[in-house]
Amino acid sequence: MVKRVSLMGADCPVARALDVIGDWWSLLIIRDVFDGRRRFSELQSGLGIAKGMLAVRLRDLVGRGVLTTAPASDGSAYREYALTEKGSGLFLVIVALRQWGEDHLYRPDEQHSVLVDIETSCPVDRLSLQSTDGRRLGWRETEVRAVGAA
């Protein structure tokens, strides 16, 4: 087996972020807290990933603070998961790459899910990078500058 090399003190944040989200596994779980899955057995059986695979996963989530843990809220013995704030930022990036899978690998006549604004039952508009004067921005008008100490 190969082991996994950090990438924690790599230059590029793109490196960093999937330091710690990068397997499908991670987002997939942060997908479905989003989706309101708490519990590991919601998550184990929304999933179908093993117990162990899962348990690794969340620890892991848990610990690098994307992921925190409660009491269950129905006072049972139960441990629930929920998003951090580090975590809930990464809501952009779910709905990016549910976006992208839409335009991407969907027949036009496939049946899927869409995200919806729940105030008007309405699919949300898509995602797009403006500049700060509020135009539109694509790969070719955009360029990495470092920033910071040299």
Contents of the next structure:
2 protein chains.
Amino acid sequence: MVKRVSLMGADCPVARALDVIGDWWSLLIIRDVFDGRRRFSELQSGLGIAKGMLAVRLRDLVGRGVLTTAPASDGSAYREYALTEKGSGLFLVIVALRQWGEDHLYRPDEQHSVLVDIETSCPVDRLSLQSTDGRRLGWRETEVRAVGAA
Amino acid sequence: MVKRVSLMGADCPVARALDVIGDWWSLLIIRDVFDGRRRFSELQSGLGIAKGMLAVRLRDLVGRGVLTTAPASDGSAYREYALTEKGSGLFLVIVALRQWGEDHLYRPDEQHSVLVDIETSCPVDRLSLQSTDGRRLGWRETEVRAVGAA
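Could you present the same protein in the form predicted together with a further copy of the same chain, rather than the form predicted on its own shown above?
Shown next: the complete complex, the earlier chain at its head.
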């Protein structure tokens, strides 16, 4: 988490997003909370991360409004972490990372976990970018317009 | 880039993806190459990153097959960086980060850059996840099935 420059003043939303969640461990923590791991001990054993590193990142994610804490649902003394509305908005970031990993980082004979539609147990569709009138857009058909550009 | 554990053996595609590009600077470099910055000096001045840090990350991204280098298109002695097919597959990761940043990290009166469809100059549509039969899926309607799960 060496960050020499804060990008929270950037006029590029990608830069601001990375400033909030652009840490390897933080995105894995968020992934695990999406997958239903909610307690410190579950996150720690699942990720194999040092307790101190996990504690710092969880505090940071709570402070940035991505996660929130609440008493455990079973009435025990534990606390649980949950995604805020802002945090759950990161779902498509996780899905996009997953689909890229599936496409490029496995040998054809290698197995990986899959994201399925609970209702049908079928794998979800691929993400795609579209124009507002429904054409599929590749990256070369788009461009970033800076603030103030016509 | 302190990585205590390599996740390249993980059976979760998100973990493998983050192992390859899960560094704050690396994703900003990739964003800038998508935006047309191709030379070391352009990337360095645009990002305000130290030359040594940029050189390490570019070498790493080339080594991992995300970027490639080629002689400059103007015939000069410079070299240019370009996205490989694997690298250009990261477009939707960048778009998902952008849309999350737009939604959650700006005040209503604050301006930010926008991603537009070149043909119409209209902002692109929002990404959404769908089932293979066309229903929109929220994160609670999906789940990750581990390798070997029924």
